[in-house]
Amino acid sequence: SSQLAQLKTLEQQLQFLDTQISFLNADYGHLQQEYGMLQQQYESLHQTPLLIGQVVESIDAQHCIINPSTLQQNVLVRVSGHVNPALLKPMTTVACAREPSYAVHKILPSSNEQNQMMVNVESRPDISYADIGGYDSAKQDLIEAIELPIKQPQIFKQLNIVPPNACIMFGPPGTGKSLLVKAVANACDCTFINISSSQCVQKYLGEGARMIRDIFKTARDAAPSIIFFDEIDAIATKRHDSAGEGDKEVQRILLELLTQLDGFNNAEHFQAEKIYDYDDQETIRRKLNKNVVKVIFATNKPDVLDPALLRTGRCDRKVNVDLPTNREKRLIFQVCSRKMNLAKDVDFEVFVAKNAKISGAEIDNVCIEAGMCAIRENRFIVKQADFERAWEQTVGKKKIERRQTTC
C-alpha cells in the first residue's frame, strides 16, 4: 500500500511537470515570435537612410530621371522592382537611396497630404482670455508682441519701429502655454497654425526641412497668421560637432527654421509700405499685415535650446509662464468651477492657503475629480468634502510619490 501511494504521488508529480513543460513551450513560442518582430525592427532601423527627391521624367519601367534633395541637378536612376512605374509621374515625391546610386525605393505622399497630416490649421480658436485664470504678465507680453502689431500696426508705423516677429514661452508643464497662444490667436482673428515639433523629424533625409518651408509658405499665403511650434526643444537643441546621422538631420531642420525666421522680410515690408492720408484704418491694417507671419515657440526646457534661436532679432520676447501664485490659483479655481453646481460651503481659500506647488492643469484636475466624487454618490451638487477628497487623490498622491522618489 505504501508503494502504491508513492507511485500515485510520483504520477501526480509527473503530470505537474508535463503541465509545466507545456506552459514553458507555449512561452518559448511566444518569445520566439517577439524575438522575430524585434529582429525585424532592428534591421529596419539599421537600414541605409533614404533621401527624398522629385520625379522629372519617367523613361521606362526600370529607369527614370529624378532631382534628389541633396543635388542641384537631375540624374538618371534605377527604379526598384517593388515600385509601380505607372505612379512615377512628374513632380511625384519619392524616397531614393543615397549616392551614388540614388535608386528609387518608395513613392511618398504629396506635400499637400503631408501638410494635412502634420499641420493643424484653425481659422479661429474658441479660447479667450476669460477662459484662462491669472497670468496677467504673460498675457500682456503676448498682447504687446503678437496681438497689438496685428490689430493696430499703424501705431508701430507712426513710431517708425518694427514689431517683433517671434517670441518664446517657457515654463513647467501644465501652466497653460498652449491656451495662452490660442487666446491670442482668437483675439487677433487670424489664421492659427498649430505644429507639433516632433512631427517635423522624418526618417527621410531632407524631408523635415522641406516641411518647414511648406509650413511657412502656407502661413504666408493665409496671412496674417500665427505659427505655434509646441515643444520646440524636439528640433532646436544645442548643436555640437560629434553628432550622428539622426542628429545631423535635426540640425538641418533647425537651420531651415532659422533661415525662414530671417527670411520673413517683415521689417523691410513694414518700413517700405506707404500709408496715405486718405487710407482708412482697415486699409492701413491690410497693407501692413500683408504676408505678416508671427511665430510663437513653447518649451519646458529653455536651457537646452540653441542660442542662435534665442538671440535678439529672432525671438525678441521671452515669456515666462511659471507655476501660479496664490492669487492666480484663486482665479484658476473660479474659472475651472464656474459651470459646476457648487454647494454654499465650498471655499477654495482652504486649498490656496496650503501653498502647494501645483499647476493650472492640476487645479483643473482637482475640480474634475471633485465632480466625479459627487457622481459616485448620486449627487448633482459638489460639496467641500468632494474637493478635499479630490485634493488628496491628486495633490496628496503627488507629494507621496515625490517623497518616495527622493528616498
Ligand SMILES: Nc1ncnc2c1ncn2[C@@H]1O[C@H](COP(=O)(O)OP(=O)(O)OP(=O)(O)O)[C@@H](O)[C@H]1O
Second form
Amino acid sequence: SSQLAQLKTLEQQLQFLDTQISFLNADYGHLQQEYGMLQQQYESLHQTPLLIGQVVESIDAQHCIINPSTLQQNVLVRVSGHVNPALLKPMTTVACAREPSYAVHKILPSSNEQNQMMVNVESRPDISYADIGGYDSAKQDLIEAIELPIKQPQIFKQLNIVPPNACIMFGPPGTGKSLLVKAVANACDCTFINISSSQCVQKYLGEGARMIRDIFKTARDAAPSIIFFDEIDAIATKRHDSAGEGDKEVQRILLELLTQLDGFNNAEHFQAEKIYDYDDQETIRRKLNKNVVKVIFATNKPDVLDPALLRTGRCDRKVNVDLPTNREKRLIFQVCSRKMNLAKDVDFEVFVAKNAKISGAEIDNVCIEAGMCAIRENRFIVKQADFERAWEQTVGKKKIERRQTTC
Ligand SMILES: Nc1ncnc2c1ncn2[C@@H]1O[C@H](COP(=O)(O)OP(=O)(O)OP(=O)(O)O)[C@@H](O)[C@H]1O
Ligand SMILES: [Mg+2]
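Can you switch from the form predicted alone and show the form predicted together with this ligand instead?
Now the complete complex, all chains and molecules, led by this one.
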C-alpha cells in the first residue's frame, strides 16, 4: 500500500511538471514574439536616418549629452541598451535616432580613422617642373612662396621676414594649376595633402568644419606640409545673408578655414625660434620648419571668392595662370609631345600661329588625338597630317560649337 501511495504522489508530481512545461512553453512563445517585435523596432531605428553628433559628456549608463552637428545647442539623450556606455568618451562620434525619442544607437569610428579615407596624404606626386610647359613666372612665384621657405628657411630668417603662409592660384580651366601645385609638392619633398573642396562639402555634410580642423591637425603633425585645396570656390563663395541649411554648412566650413589660417600663423614661431652659430643647416631647417603648414588654393572662379579669404595676411600670394601665350603654347606642345615618336615634318609653329584661345589641356588633347590617328592607321610615327586632323577634331570642333552657341 505504501508503494501505491508513492506511485500516486509521483503521478501528481508528473502532472504538476507537465502543467509547468505547458506554462513555460506558452511563456517562451510570448517572449519569442516580443523578441521579434523588438528586433523589428531595432531594424527600423537603424533604417531611419540617424543624426550624427559628438559626445560632450557621459552622465550615467543610460544618459549622455551630445552635440549634434546640425543643431546649435547640446541635447541630453538616452543611450540604447545595445551600446556600451563605457565607450562613450567625450568627442566620440555617435549616431542618434530621432524617433521615437533621441537615443544613441551606434558608435562611429573615431575621427582619425574616418578622415584617413579623406585626408589622403600623398607622399610625392611624380610631376616635375619640366613636365609643365611655359608659365615661368607662375613657377617662380610658387617657388618663392612655397618651395624656398620650406627648403631654405634660414634665408628668410636672416632677412627677418616671415615667408607667406598661403597662396592662391587662379586662371581658366585646364591651364595647369593643379599640375603646378603637384610639381611644387614634388620639389619640396614634404607632406602633401590634396583636398578636393567640393567633395569635402558633399561627403561630410555636417562634419565639414571638424574635418577642416582635422586636416590642419594632420598637416601640423606631419610638418612641414602643403595642403592643397583644389576648386576652393566650392567652399569659399561670398557669404550672403539669405542662406539655406546647405549654404550655412558651407559657411561654417569657410569660417573654420579662416580660423585655421589665422590660428596657425607661422610668424610667431618663426620669429621666436633661436638659431645658434653652431647649428648646422639641417638643424636650422628642422627648427624653422617645425609646425610649418603651407596652404595653396586653386580656383577658376576668383571673382566669386569671399574677400576675407583673399585679404593680405591670409593669402599673400596671388598667382595668375592665364591661357598660354604663343611662346608658352610652343613649349606646351613640346612638353606634351616629348615622348611621342614624331616624323620630321611635324611643325607646331603652324598651330601656334593660328592664335587660337586654347588651354594647355587642349594642347595636350591635340597631341593625344594625333597619336590616336597614327594608331588607327597602324603607324608608329606621328606625322604633321595627324596633328592637323587632331587639331580639326578638337579645337576646330570647339570653334564651331562656340559659333553656334553665340548665334
Ligand atoms: N602647361 C602645361 N604643360 C603641360 N601640360 C599641361 C599644361 N597645362 C595643362 N596641361 C595638361 O592639362 C591637364 C589639366 O591640367 P590641370 O588639371 O592642371 O588644369 P587646371 O588648371 O587645374 O584646371 P581646372 O581649373 O579645371 O582644375 C593636365 O593633366 C595636363 O595634361
Ligand atoms: Mg584643377
